Structure formats: structure tokens, C-alpha cells
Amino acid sequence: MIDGFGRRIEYLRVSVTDKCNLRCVYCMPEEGLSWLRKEQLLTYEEIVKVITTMAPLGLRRVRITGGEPLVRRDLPELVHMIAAVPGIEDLSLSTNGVLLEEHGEALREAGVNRVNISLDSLRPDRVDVLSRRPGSAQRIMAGIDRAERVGFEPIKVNVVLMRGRNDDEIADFADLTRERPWHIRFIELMPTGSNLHLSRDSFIPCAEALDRLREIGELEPVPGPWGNGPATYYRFPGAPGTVGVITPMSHNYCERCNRMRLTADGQLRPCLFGHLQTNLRDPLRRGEDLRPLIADTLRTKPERHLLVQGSDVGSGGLIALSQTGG
């Protein structure tokens, strides 16, 4: 799969359900969305039938998503299916965390290699402020724990920096590295209907918190762990760890985009952001062949997105970034 201007999308992004158990500030509004509705969603046997039709056509590597996509019921069912799909090299999870404790072992038999787990502050306290769900903070750091334990192997830890809400805490997050071999990644908020106070008001460019890093140590480039699809890393020297950034505003990495998305109701988006769909869970539904639908999305795949900092042009009319899996 080769698009327009010559990038090779190997990767897919497939989010189970747009519901999650937090209502974090920068993600979704407090009171939360309008729900897809049951059948709505792609079943787990029409998410495997479109990673099956992807995979002969260059489909390589998985990443389930939601929402929180552990909210889903019996999810290692659909990991142990696309596991089992001949071509897909690789299997991987962006979770929240919460839930990671109770599932993380079935998950990581069924297939799992490897997590992200969403972590915007070390302080319990503030956890909970920017989850807006009171004891959040303990199980994830549970979660957390039980991915190490079960051997997820990278375990990468994902940070949205804000200012004046976490920005304090960026030299206590590298520090970790120096300690556990966790890839902390540092990313720069996205604007979307509901953010826009934040991202106008809160915004901090990565290369502010590398050199906040700078002064504490030396940082020394590195290329980072499996799958390090836009970061780039850097380590403290001699550290297990690793410290990334992830710039989609201050420095566009469009250019190296190597995936697509697939809605939890069948929509396959060229990017994430933007306007451009196309619904494959209806043609899927009427037994149509999907080929002529993918071959057509890959050729819509934009350049690059055109987010503006504080607005939502450009952003699609997304409210939330769970609507799209992130």
C-alpha cells in the first residue's frame, strides 16, 4: 500500500469502542459523547475481516485503540484472532492503564507485544484533576506494574504536556528513565472542539521540555525502542530508559506517516485528523469486496493535517479525540 506521495502504510490503528472510564481535560468533554450505539460498532469478526483484506495488500502491524479499548468485553478474544492473521508482525495496545492490572496477562497470551499506557502526572492528586475520576491515579501505576511484570517489552509511557498542569513535573518523568526501562514520551496537546481553551492557553512545544532536560544532563540522541513510529528519543547516558518527543504542532512529522485508522464503526480514515472517511462497515456488511474501498481511501490520504494551534480548523469537527482512537 503506497499513497499518493510515496509513503508505504504498513500500520493500522484499530479503535474497539469510543467510550472510556475517564473524562481526561485535554481528550473529552466532562459529561462525556453521544455514544455509538451496539450495532454500530464492528464486531470482532468484522475487525478481523478488514485486517485480513489489509494484510496481502501490505498491512504489517496493529495497534488496538479506543476510547479504552479494555472497556470493550472480552478483548484478548480479538487480539488471539488478528494474531493469527498471516502477515501481521506486530500486535500492540494504547490504553489508560486502569484496567491493565486485571487484563494484562490474558492480553499479553493472547498476543499483546507491547503497550502504551497513558500517564499525564506522578502526583495522585493530579491524576485524578485531569482524569476527572477520583483513584484513577493507583491503578494505573498498578497497571503499569502488571505490563512490567507480564513482559510487555517496550512499555511506553505517554505524557500530554500542559502548561501550568504538569509542566513542573517534566524532569521528574525523565528522571524515571534513569531508573526503569520505561520510554517516557513527551507530546504536544492537539487541538479539537473541546480543548480549544487548553490549547490556546496551555500549549508547550517539546522543545521547551528537552531543554528544561538540558540543564539537568546530558541528553544524547538515541533511535529509540520497537515501534517508535513519530518520537524521537533521546537517553541520560547510561540510563535503561528512554526520554521521547512527540511534536504534531511545533515540527509536522506528516512526511514519515506510515498508517491509517479504523473507527469503532467501520470508518477508515487516511489520517486522523480531517474530514476523510470512508465507510467500510456497510459494503462489509453486504459482502462487498473492500479492496476498491481501501485502494480508494489510500489515495485520499492528505499530505499532511492542517491543525492550527487554539482552533478547531482543521481538526475535522472532531470533539474528541476518542471519537477516532487517537
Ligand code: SAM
Contents of the next structure:
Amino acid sequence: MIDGFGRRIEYLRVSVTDKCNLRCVYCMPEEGLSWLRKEQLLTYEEIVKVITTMAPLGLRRVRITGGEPLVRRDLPELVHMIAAVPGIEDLSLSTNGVLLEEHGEALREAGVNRVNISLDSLRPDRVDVLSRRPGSAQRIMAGIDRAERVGFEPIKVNVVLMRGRNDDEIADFADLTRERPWHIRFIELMPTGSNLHLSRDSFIPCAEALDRLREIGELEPVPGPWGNGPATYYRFPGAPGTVGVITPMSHNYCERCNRMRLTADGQLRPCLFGHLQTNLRDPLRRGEDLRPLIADTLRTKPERHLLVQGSDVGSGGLIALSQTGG
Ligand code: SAM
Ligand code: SF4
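Next block: the form predicted in complex with the named molecule, after the form predicted alone:
Complete assembly follows, chain above in first position.
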């Protein structure tokens, strides 16, 4: 799968649900969203059909995401089915970690290779505030612990940077990489319809985080762990882990984009943001060939996203990243 700008597309992010057990301040409104109905969701068989169609076209890597993917029932069954698709070499998961202690082992046995876990503060009281769900910090830490014990490798921790909310913990997060083989990735806050105040007032460019870290220690650029995503990585000399930055706002990395997205209701999206999407679900249910639709979606993949700091222009009407899988 090569798009109109010569980029090889080999990675699909599959959202399995738009629901979540947290309400992160930058992601979902406190009252939630109007959820998809069950019949609107792709079944596991339908998701696997899309992946089976794309694998001979060049799909190699799949990431399961959401909403919170672990709230969907019997997720290990889907993992097992995807892991059996010929050509899929890498199967990973993005999760908030809350249910990972309970399900980590089954997911590992079913075929998930590696996990990204979101954690925006190391202080339990703050996690409660940022996730709007009291008690979540202990569960997330237990989830990370279980992820390590069952052998997920590498472990990446995603931290969305917010001025005045967690930027005083940049050094604490980075210090963890001196002790543990974790890959801490600072992510720039992206504007969506439901977070405009926050993204206007609390945005921090990752360059500022790196400047602050250079004050406490030397940082050497490194290739980064397996995963080949948009992050740029650094390491304190001798540290087992790395610090990564993901800079969708300050430094666009769209020229390296290798992915498309499948939403929980079966829309194939060529870009995280924007209006473009192709309905695969209904043609799939009518038994039609999906390949021409996949080819059309590839052809329309934009050169870059058009996000603008402090505005939802360019987000394509997206209210929350939980709707597309982030
Ligand atoms: N629930 C899972 C999780 O939190 O990891 C998977 C879905 S979540 C939408 C995927 C990623 O998007 C998370 O790392 C989250 O922090 C990030 N994210 C959500 N909204 C964001 C925003 N407005 N700006 C930057 N990152 C965001
Ligand atoms: Fe849920 Fe993930 Fe969005 Fe937080 S970032 S509300 S955990 S989907």
C-alpha cells in the first residue's frame, strides 16, 4: 500500500470501542459522549476480515486501541484471531492500564507483543484529577507491574504534557528511565472539539521539556525501541530506558506517516484528523470487495494534518481522540 505521496502504509490502528473507564481531561468530556450502539460496532470477525484483506496489500503491524480497548468483552479472542492472520508480524496494544492487571496475562498469551500505557502523573492524587476517576492510579501502577511480569517488551509510557498540570513532573518521569527499561514518551497536547480551553492554555512544546531535561543531565539521541512510530528518542548515558517526544503540533512528522485507522464502527481513516473516512462496515456486511475502497482511501491520504494550535479547525469535527483511537 503506497499512498499518493510515496509513503508505504503498513500499520493499522484498530479501535475496538469508543467507550472508556476514564475521562482524561484532554480526551473526553466528563459526561462522556453519545456512545455507538452495539450493532454499529464491527464484530471481531468483521475486524479480522478487514485485516485479512489488507495483509496481502502490505499490512504488517496492527495496534489495538480505543476508547479503552480492555473494556470490550473477550478482547483476547480478537487478539488470537489477528495474531493468526498471515503477514501480520507485530500486534500491540494502547491502554490506560486500569484493567491490565486483570487481563495482561491472557492478552500476552493470545499474542500481544507489546503495550503502550498512558500515565499522565506519578502522583496518585493527580492521576485521580486528570483521569476524573478516583482510585485509578493504583490500578494503573498494578497494570504496569503486571505488564512487566508477563513479559511485554518494550514498555512505553505515554504522558500528555500540560502546563500547570503535570509539567513539574517532567524530570521525575525522565528519572524513571535511569532505573527502569521503560520508554517515557512526552506527547504534545492536540486540540479537539472538547478540549479547546485546555489545549489553548496548557500546551507545552516538547522542545521545552527537552530543554528542562538537559539542565539535569546530558541527553543523547538514540534510535529508540522497536515500534517505528512518530517519536524521537533520547537517553541519559547508561540509562536502561529512553525519553521520547511526540510532536504533532510543533514538528510535523507526517512525511514519515505509515498508518491508517479503523474506527470502532468500521470507518477507514487515512489521517487521525480531518473529515476523510471511508465506510467499510456496510459494504463488508453486503459481502462486497473491500479492496477498491481501501485503494480509494489510500489515494485520498492527505500530505499532512492541518491542526492549528488553539482551534478545532483542522480536527474535522472530532470531539475527542477516543472516537478514532488516537
Ligand atoms: N485508552 C487508551 C489510552 O489512553 O492509551 C487508548 C486510546 S487513547 C485515545 C490513545 C492515546 O491518545 C493516549 O496515549 C492518550 O494519552 C492520547 N490522547 C488522547 N487525547 C489526546 C490529545 N488531545 N492530545 C494528545 N494526546 C491525546
Ligand atoms: Fe480513555 Fe484513553 Fe481517552 Fe483517557 S486517553 S479518556 S484513557 S480513551
